[in-house]
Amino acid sequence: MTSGAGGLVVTIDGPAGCGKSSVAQQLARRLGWQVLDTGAMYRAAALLALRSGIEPSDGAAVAAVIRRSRIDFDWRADPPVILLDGEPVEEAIRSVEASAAASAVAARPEVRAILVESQRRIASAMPRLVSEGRDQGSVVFPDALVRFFLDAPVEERAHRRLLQLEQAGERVDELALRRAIRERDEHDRARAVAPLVRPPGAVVVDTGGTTLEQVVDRLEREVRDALRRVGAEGTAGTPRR
């Protein structure tokens, strides 16, 4: 199989700061597909926990509050904007506090079960989807058309994250950010449920020292080759502007 219940799926996994979101958005635009940022869903769950005064590591409590809330996207936006009970929270979920809480939230099996179900439900409603995160090719969509795993040196990933935070008006020490990313990597790879791994058969792409355009070029070639192999050349859609 090469699809989610609703159509074709391409997955992009990798550690924090390797460029998954930017690459996924650009690839989806070129293909004329929709894009799903699953990391934003876990960050939204973390933000929900923080706002509710719940310890992010309390999986049962976080899962309960997620069930009473609605984590969704505004699919009319490009890229789609994460919504928490209808409120756009894109900036709020990118804070250092929310990022740290997201790591604890994502390690809880009760939370992952709910959000994985939501991700598959989204895919079932989308004819063509580029889905990015940390377990998309290994757990959520193991039969995806193409599964990618992006990576880059910690130093480069920390610098990219630093620039993002500075653009958002936050001041962060880059050395502290490197330590935080290393800790996040270790935590994500060591967790018992859906750890960060390179899915068997995934196309591994090192984004270090390359431009966004070069990375997207590589992924687009791989996807279009896969579409030709399965006889689905006509499903790429119209590039979104």
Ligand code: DC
Contents of the next structure:
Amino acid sequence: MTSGAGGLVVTIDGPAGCGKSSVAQQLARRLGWQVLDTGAMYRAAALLALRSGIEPSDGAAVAAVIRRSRIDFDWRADPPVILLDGEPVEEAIRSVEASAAASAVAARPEVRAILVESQRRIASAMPRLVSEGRDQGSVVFPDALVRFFLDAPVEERAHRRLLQLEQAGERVDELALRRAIRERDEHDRARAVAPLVRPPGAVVVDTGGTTLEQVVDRLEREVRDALRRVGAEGTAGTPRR
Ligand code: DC
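What about the form predicted in complex with the ligand, after the form predicted alone?
First the chain shown before, then all remaining chains and molecules of the complex.
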């Protein structure tokens, strides 16, 4: 089978700042598929821990508070908006503090177990899904139609993050950001559960020195080829350009 339990799934994994979210959103729009930002779920769990006064690295306590809360999305929005107990928290989860806490909660197996289950449940309810994160192709949807791994040099990733944070009104030092991204990479790659890896069989795409459009073109071609191979080419949805 080439999908999650529901329908067809395409996964996009890669380190922070490699352009995954923008690529996933654009690809989903072109295909007319839904898109899942799993990093937003870990960030929402981190925000929940911070707001509840729980140490983000205390996996059992964070898992307990997640179970009492609701982390989901408003799927009518494009891209879908992350909700914490019904409250849109898109801005709050992107702060530097929430980013650091997200890396800590994402290292806890108790937390991952809950969010991985939610991700599979979401996929089973969607006919077509582009799912983006760190472990989507390696752990959550190993049978996905196509599994992509995006990468780019750390300098370029730090610069992209800087522009995003500036747009959100945050001022940060680029060198400090580079250091933080390197540390977060290390943490995500070295952790015991679901480390960031290039899964065997993944299509590896270097996003350094290319435009967003060029990357999305390449991914769209790969997905349409794969749809043809499995005889599902007529099933892509209506593009939302
Ligand atoms: O992609 P992002 O920066 O929004 O992710 C936030 C944090 O969550 C980051 O530390 C990596 C982690 N993460 C993860 O461990 N697994 C995922 N599927 C998605 C994100």
